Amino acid sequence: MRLTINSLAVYEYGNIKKQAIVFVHGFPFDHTMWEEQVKVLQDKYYIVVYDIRGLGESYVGDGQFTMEAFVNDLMSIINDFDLHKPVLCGLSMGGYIALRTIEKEQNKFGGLILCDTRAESDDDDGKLKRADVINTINVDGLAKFIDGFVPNLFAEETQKEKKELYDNVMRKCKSHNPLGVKGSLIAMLSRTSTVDFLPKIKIPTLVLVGAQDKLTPPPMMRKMAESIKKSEFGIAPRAGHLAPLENPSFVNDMIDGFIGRKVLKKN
């Protein structure tokens, strides 16, 4: 079922009486990147996915977004559904949102899943790169940026062996409002570091990464996992930065097993 909460396009699946999982997509995608997770897990869990402000079918407005605004959006969904101890799962930019949300409201969550993401905020070089991307979109258009950026998120074998998936993702990324895409870049540029918070995470945590991830490679993600007490760590074979899309069966098994072992027993 689709709902509108705080101008956001929100979708719910499964039985609300079951353990809730809230999925937060990466950049520059929308809620459909979690389709394979929804398909497999909705019979066992209550699933909530949504389009981050400015992307997909959510409200774009003036495109002046901050990471704190994204966190407030997420909490508005959780509060509107009155979710009890949901598991929060974020990929890449969704991971930034998840980490900052947990930093602010850890007691409201039953578990955390971090996919292909990082805790560090942008350094000066990173900020300049995001500024260059905004300029590229302004000058050359969104499609030019997508053609140069998104292919690097996939493992090479995904592009060759799952061409329909790859082409579909490229098409969806190009369909966004450029103003909303630039707003996400501004929000990521504005985010604070959550590195020092990692050892303070007390809820069950699963860290996942694609074996061929170029943006947040396995050694980086392993270091993150080691900073979070008693976290679990998994490397998805045959996947790049988009493990839930590229190797959904591995990711789904990891999520299901993690929640069964660590979250349901605790709650």
Given for the second form:
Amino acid sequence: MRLTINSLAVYEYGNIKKQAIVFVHGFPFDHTMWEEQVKVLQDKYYIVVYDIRGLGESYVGDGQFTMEAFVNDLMSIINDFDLHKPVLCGLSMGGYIALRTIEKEQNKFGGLILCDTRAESDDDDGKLKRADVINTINVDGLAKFIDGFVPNLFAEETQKEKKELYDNVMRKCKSHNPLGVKGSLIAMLSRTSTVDFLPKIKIPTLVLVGAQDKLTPPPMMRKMAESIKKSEFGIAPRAGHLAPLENPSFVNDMIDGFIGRKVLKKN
Ligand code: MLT
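For comparison with the form predicted on its own, would you give the structure of this protein in the form predicted in complex with D-malate (MLT)?
Everything in the complex follows now, all chains and molecules, and the chain you saw is the first one.
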């Protein structure tokens, strides 16, 4: 069912009495990037997906977003549904949101899944790159940025062998309101680091990365997993930065196995 909560487009699937998983998408995508997880996991879990403010069908407003506002949005959804100890799963920008949320509200969650993401904030070089992107969008338009940025997120074999999926993602990315896309960029470039918080994570955590992820490669993600006590680490074959989309069966098995072993057994 589709709902509007706090001006955000939110979708829920499955039975609310079951263990909840809340999925937070990456940049510049929308909730549909979790379609394959929703399809398979909704029989066993209660699934919540949503469009981050400014992207997809969520409210764009003035496009002035911060990571803190994204965290507040996520908590408004969790509070609205009154979810009990949901598992929080975020990919890349969704991972930044998840990590900052857990830093603030760890006791409200049953588990954490971090896909293709990082705890470091942007360094100066990263900030300048984001400024360049905002300029590209202003001068040449959103499509130009998407054509240059998004192909790099996929593994080469996904681009060749899953053409329909690839074309669909490209089309959706180009359909966002450019103001909302720039708002996400500003929120990312001004976010705080959660590196020092990693050793303080006490809830069960799964760290997942695509074998061919160029943005947050496996050695970087492994290091992150090593900083989190009792975390599990998995590398998805045949996947780049978008592992849940590119190799959904591997990612779904990892999520289901992890929740069964570490979250449900604990409850
Ligand atoms: C994402 O996939 O969410 C973005 O690549 C993250 C980023 O640009 O830092």
